[in-house]
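One chain follows as structure tokens, the form predicted on its own.
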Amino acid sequence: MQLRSVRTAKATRDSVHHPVFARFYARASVAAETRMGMAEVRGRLLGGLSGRVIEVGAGNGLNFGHYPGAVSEIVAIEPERALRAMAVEAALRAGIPVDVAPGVAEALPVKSEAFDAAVLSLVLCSVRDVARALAEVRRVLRPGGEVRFFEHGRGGGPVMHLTQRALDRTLWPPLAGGCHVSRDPVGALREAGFELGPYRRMSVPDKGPALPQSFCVIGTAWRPVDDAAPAGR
């Protein structure tokens, strides 16, 4: 598919550069799409959206393949830059337009209410500040604008808190490229002011041990219709 547009330019300075780990999260994310069935998660986290679509965080582009033909176009915004190449030649692949861009997401570089849905997809776990992403996302979306979110954070019991907030602290964050395991997605969208559709928790792998990054969360939330246009460009 001819991209519609593909920003391929480097910044000067990478804001988010995470050479090794990029590689290994693609070649683990590629593994997962069976082995751990996130192929269909996706499809199920995608299905029914149509429009213009901004997918904050898009990782090497595995969910290009999921959109339905309902979507006019998407907009897929990645601050890592190795990851970044591989969501290119993943958007070269898909049935749809794609404009793969680079940017963080707490300063989306897109106009305010220019899409009709956002894609959330294992991102809010890295971002350096949770409000102000969620802030930016409430911002570029239209008054009643769709929200998908699949994301993982807090779960367990009271010693598997102890532990993801231990790994948070320590570890796991310079590890794995800024992500922490401990955060709570849904109810940073609440807290952002997005009307929560329906959620279901689940597991991932469904089957055998619990790890901290296991407890995942996939969703609808809404922009308020009636909801004053915030501040931005």
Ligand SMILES: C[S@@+](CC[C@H](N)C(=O)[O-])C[C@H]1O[C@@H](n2cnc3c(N)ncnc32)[C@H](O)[C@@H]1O
Given for the second form:
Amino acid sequence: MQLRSVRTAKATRDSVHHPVFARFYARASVAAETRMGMAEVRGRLLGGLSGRVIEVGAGNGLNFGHYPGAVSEIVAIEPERALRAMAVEAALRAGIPVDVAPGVAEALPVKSEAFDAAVLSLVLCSVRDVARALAEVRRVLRPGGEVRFFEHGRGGGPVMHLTQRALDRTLWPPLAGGCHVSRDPVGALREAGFELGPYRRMSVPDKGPALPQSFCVIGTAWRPVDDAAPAGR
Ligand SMILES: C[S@@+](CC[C@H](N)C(=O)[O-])C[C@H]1O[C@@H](n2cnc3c(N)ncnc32)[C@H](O)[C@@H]1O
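Now that the form predicted on its own has been shown, please provide the structure of the form predicted in complex with the named molecule.
Now the full complex is given, and it begins with the chain already shown.
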């Protein structure tokens, strides 16, 4: 009996489980909307989108209020239970239909070529397997579909690089919900077969000394129009 219940607990455990970080992020991210200008960044990230959109790793749903009216539907994937509950609350307040669902970027629980756009907002830092996650994003976008990304990653000079790599090997991921600070989101998108559109490097916050997580990039990429159909689900 005991063995069976242990097995059941293992089988139902969330693959991404960061309850302490979730509580911290819920507070810090809301404060950052005004204090760090994140509300404006989110507006810029999502401006001009239309059609069916998938948002990967939606967190507590802070993007939902920034989607333009031309977006017909949002499917928001969030693996962390506490953040997902907050995203459900945010979805109720959004002016657009938002379907919040559990799942991970590495195995998106949706059909191939079902979306006009995908949104990656501070999530490539946290996924376990960036290449697999981006292969999934490519699969679920229609050919010619758009990726909007706002990510942080590697930046600064040699001392900052060393610091970022040291943090990624030690303290940062366990303290920050699996986040890494030395990844290269633009390089990863290119390697995953996306066509890079315009992107801009920026520092968040934009004043004061740069922190290991300050080196951000905002931009657009596309699944090539002539991309062969991926293996379907
Ligand atoms: C820093 S938060 C960003 C949340 C939100 N996108 C935003 O812009 O505020 C990182 C998010 O990635 C999620 N995440 C972590 N691992 C993931 C994975 N493998 N697949 C999808 N999302 C993941 C976390 O649960 C968290 O919601």
